[in-house]
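Only one chain comes next, encoded as structure tokens, the form predicted on its own.
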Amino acid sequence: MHDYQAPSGLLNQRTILVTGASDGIGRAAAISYAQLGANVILLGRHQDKLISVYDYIEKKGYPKPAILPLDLAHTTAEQLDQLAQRLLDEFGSLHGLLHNAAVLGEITPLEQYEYGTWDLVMATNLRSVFLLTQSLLPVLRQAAAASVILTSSSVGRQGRPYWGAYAVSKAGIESLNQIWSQELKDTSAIRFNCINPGATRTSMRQYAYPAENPETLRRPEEILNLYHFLMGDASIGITGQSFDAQPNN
């Protein structure tokens, strides 16, 4: 599946929501989904960056996307329920959901971790994933076979010193993936899977490893095969799994 080559039109007539679509992997994935025919909903905190992605997609002649400026760290369940109803009214169904939005927080010992930063990381990386997924389930159920992709990390599988709230939040993502997939596998056609992107040339990676040469890392556009596979019909029946986008990384 890491060598998967998405056929042209793989996602024709499908609606896919991508969180954290402003930058990095989220931006690259959203553009590639649009290129494959999807109607992409771009969700992110920075409207100006979302507009930039929108303009790029439109200029390329891909299906016209939608923009959804939203700070997931500070949304309520009620606001997300309203969002779900809006998507249901406008699109009728949701075929895919890529949870990509995340913040790093601090690289520091837990003993010194700042409370406010802890809450921000957990709200963005974990709480919002739970709430948004819960709210969108009725919309996802309207699709014949919807796919939800959650973004994990190696530090979520094995705790690493100094990675604090980020590692804890990603461990929670792994658990959410397992629970959602098991709870819904017999009552819906929605599948859940995790992707660990690995070392990728993003601003978050640069912040975490400031001395690292970014030229040694793969760009987001170079790791999307798995994102295409899991969003397309070839992955129907695969659920509750956690994959590495760069297995040899």
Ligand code: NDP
Contents of the next structure:
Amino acid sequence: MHDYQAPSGLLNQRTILVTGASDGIGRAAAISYAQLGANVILLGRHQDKLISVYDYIEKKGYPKPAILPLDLAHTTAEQLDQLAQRLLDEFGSLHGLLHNAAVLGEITPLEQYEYGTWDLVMATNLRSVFLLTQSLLPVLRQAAAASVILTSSSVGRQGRPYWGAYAVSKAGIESLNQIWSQELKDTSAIRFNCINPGATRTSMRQYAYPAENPETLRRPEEILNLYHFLMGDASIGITGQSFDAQPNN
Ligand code: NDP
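Show the same protein again, this time as the form predicted in complex with the named molecule rather than the form predicted on its own.
Let us now look at the entire complex, which starts with that chain.
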């Protein structure tokens, strides 16, 4: 599946919501889903950055996307329920959901970790993934076989000193993936899987490793095969798994 080549039109007539679609891996994934035929809903904090992704997709002639400016760190369950109702009214069903948005927080010992940063990281990276999934379940259930992809990290598989709330939030993501998939596998056609992108040339990576030469890393556009495989019908029947987008890195 790492060398999976998506056929053109793989995601025709699908509606797919991507969080953190304004930058980095989420931006690249959203554009590629649109290229494969999907109507993409671009969710992110900054409207101007979302508009630039929107313009890019429109200029390419891919299906018209939608923009959803939302700060996932500060949304309530009620706001997300209203969002779900809007999606139901406008699109009828949601075929795919890529939970990609995250913040790094601080790289510092737990002993010195700031309480406020802890809350911000956990709210953005973990709580929002739980709440958004919960709110969107009724819309995901309307699709014949919806795919939910969560985004983990190697520090979510094995804790690493100084990675604090980020590592804990990603361990939580692995757990959420297992629980959602097991709870829903007998009562719905929704599949849940998790991707660890691996070291990728983005601003988050640069912030975490300021001394690293970004040229040594793959660009987001180069790691998307697994994102296509898990979003398309080839992965129907696969649920509760956690994959590496760059297994050899
Ligand atoms: P970037 O920092 O490049 O992009 C993060 C995206 O998340 C941006 O679109 C950002 O929006 C959005 N975002 C952050 N906070 C919020 C919020 N409160 N509400 C809505 N959107 C928000 O990160 P990457 O592309 O590097 O990372 C993507 C995913 O991959 C993350 O889950 C990350 O943990 C994971 N990952 C990345 C690795 C890497 O090497 N790059 C390695 C392992 C995992 P805005 O543009 O407004 O800031």
